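Just the one chain here, laid out as structure tokens, in the form predicted alone.
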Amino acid sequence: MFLLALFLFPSPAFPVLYVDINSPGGKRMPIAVADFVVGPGDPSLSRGIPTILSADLALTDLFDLVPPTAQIETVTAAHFSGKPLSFPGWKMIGAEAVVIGNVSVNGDRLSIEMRLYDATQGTLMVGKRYTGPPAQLRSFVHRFANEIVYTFTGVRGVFGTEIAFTARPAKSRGKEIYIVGMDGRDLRKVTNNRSFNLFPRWSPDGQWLAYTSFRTGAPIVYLRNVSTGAEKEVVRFGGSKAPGGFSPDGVWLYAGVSRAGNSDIYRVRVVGGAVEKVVDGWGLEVSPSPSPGGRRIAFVSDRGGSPQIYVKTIGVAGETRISTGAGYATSPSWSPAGDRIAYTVRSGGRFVIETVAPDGSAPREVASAADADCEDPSFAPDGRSLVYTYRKKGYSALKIISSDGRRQRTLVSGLGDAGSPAWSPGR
């Protein structure tokens, strides 16, 4: 059975912007998520679904959640067939917006309707109905959370996106690829070949992961279908090799590949395998990160004596160094809007995360720790957050931090040598 989403009351093409996502510490929208009406199905869904939705909204730092204990109106099935909500009552408890829902489960078919109301105006802002297997419940709730964020901000939410990363399983010498939801749930192992599997990178449609594996003894870059597990080789030539990212249209995969002891940057057609050299030189050129528009790439080169971040327009001679100082800089990641590049840099004896404009101006530190290293940044699809590796002796974790550095949370801990996180595209 497949997902069916009925657009009962579609999100406006040009939503009224109730919340400014670019104003740190600005107004947060007070919102109440009422207990859901449950037809046939598990009664615990009445509070269970609002709990999932509320947790999503809390992660954005854009909403103030009105406690369920403060709610004074009980939502019933009649509210989905013409009976109006008592909006003054919702306003009295501090809610400026209200979410209600109706869910039923019949065998292998789940149906869920969710509505968002403006409690001040007493108007319906957006409503959706989803049907599909019960296993997709959490996915449906994430989708509606994205609708809420879009309705209030004009920017799509990132709920339902995932982070791919590497980690060392217990009692293993190798590293496997894992995927986890951006909310820290649904952790699963993608590879299981007891070898070294490194540098996962998402295709623009979120259907494929490129990664390097040593399972045959030599490094080969593979493409793996995340849904089916089907794989194909995409980069065999050269010695050491690591994928850096896809072109925005998914036609090319960029990779750093060594030949005759020298590492340069190539792009390889995903279909057909044609190869083009993009960046070369006498030094080390690795870690390509294509810009969202596809015309430029950020990459690492040690041509100046130490690894630094450079930006190059594809097909045009010359590159611009954008990292500052004489320290070690690596792991560039382009923001979805194309206005910032995040990277790892050594500062004060530790690795920290900085972002910078593509021309090298306006550098600012985003993540650092007095007793640990912060490495391998990757932007969320909305550009409001980054995931990175937090590493100190005997311990590693993945953390998510807002792009202004004000808020962060631990995403994954407890796995050995976790690293190389890559945030999936929006869905």
Given for the second form:
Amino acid sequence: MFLLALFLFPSPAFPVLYVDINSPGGKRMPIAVADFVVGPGDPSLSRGIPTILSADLALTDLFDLVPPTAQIETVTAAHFSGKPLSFPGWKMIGAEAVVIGNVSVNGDRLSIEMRLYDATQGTLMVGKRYTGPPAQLRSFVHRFANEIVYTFTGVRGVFGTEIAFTARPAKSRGKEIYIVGMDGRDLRKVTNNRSFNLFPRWSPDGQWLAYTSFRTGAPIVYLRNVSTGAEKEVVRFGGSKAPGGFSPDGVWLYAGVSRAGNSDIYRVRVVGGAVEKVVDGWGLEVSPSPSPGGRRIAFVSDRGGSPQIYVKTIGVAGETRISTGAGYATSPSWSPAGDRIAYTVRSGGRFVIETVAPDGSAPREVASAADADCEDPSFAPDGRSLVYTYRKKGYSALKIISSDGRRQRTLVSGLGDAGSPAWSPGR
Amino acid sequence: MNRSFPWKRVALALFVSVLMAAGCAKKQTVKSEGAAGAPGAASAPAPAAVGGAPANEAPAAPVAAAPAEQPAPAPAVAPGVAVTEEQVSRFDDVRFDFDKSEVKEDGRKTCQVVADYLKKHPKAKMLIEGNCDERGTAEYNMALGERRATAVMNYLVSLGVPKAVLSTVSFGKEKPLDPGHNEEAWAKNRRAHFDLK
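One more: the block was the form predicted alone; return the form predicted together with its partner chain.
Next comes the full complex, this chain leading.
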């Protein structure tokens, strides 16, 4: 199996930014996705691929999709060999950017070329050709959607990323690990042992999940290759244990582990198994979340009488409390840019999600509900949104909310006790 | 009556499943030392990379469950499944306040009954299971359950029970006794459960 992404034209090293991602609710880019040209292959791809691409773009708050019915030009193969698009026409229907595509399927070889044009300037902004097995179709479209987002914002999109989480299957008392695409598709069960399988955490390369399983009767942290299913034990010592996250270089796995009833933060070398204690204390220390630079961790400690969020520089004495309220604060998640830490906090009898700067300044509520709990935040790799658990009596769902709290959608519902979501690294 | 956590059956089930998995385990299980492609093996490429594709381009192939994860066949219940079943205990649960692990007056009385029993039956072993209510984060509750179980263990030791016959496990909030979502249910679920072997 092979795959080829061909740069048709070099992308500028520093893209001109058309959309300011720091001003959500600001100007959106009106974009049209033309029907694709289909060489050999299923003619329904002509509309099918733009539908996938448009669905991706609609998940962001960056674009206004100019409806296909308003299109005024039939794109042909000639447009991929020198014939210019009639840009004034596209401008007339309100599109400032146009995507065209040319797809062909020859046996088990899929080839898609996609191009993004600036309709105002009449210039090619980015163009790519993807070649591989037909099963890769969605993945190719997601990747070009990420290119489009990058072209406009300077930050790659997160299409094609996935969320690992836990849920209780029907007729089971146990919990299994599941993975679902960030678009809510491709839900699949990762473990299937009817025991408790908890706390999934992605390795930085997105190839491995660390999680705690009770499948032998006692809790052990395993690393599982999500493609092959290969597993290895990584934390066996101590009583209760939960992985928190990997160092950015993938060398260390941070975990909260209980010894003699007292949970502390440890890190374990993924290869070799060497163990270091990172945070020691008489309280319960759990949920380590490494900073993207790898020098610090955020974690939970109840040393002050109730669980609160602290930040520590690895190997340096001293820990700073950053959660400000008196209530119960848990499950920190460091943003990919390193500028915010999201966590769960009890407020007015409900759990809500706040973010705060790593020095404890500028706290901000992101997700809350009058009659439900919002918990367990995990940032998307672009930092623009978070996935979290929404729980109301017996109902639980995973929701994705923009980091400014303005836009929200349900990712997973209908699975028992869904929770502990973890967003995969970028693809 | 129904004594919980049958270690002999557990051991049998483990042995059976190890036997069953042995053939594939060599292929499936990555050894702890120098696992090529494991995160941290900076110089080694990820094993999942297919052909010339970068690792993160590997198709999301359906994940096959590792053989070791298949539930062990009858007659034994797989130990991992067994831990999800609530076993009836001859002793009351020790209950706790929200986010607390102090053994209260009622709990001390129960512990005295347990201690008397264990001193009369020196061959008996006791697994103390710590549990929490559904509120709060799963990780924190997992550690809190361990602290509760340990508090009960330490109290039994203070009553003269040899530590060697006691062990602890936490199920955090994963194993509620009462599935309700109210204070009454939560109070029942913040508990240490005695599992006599």
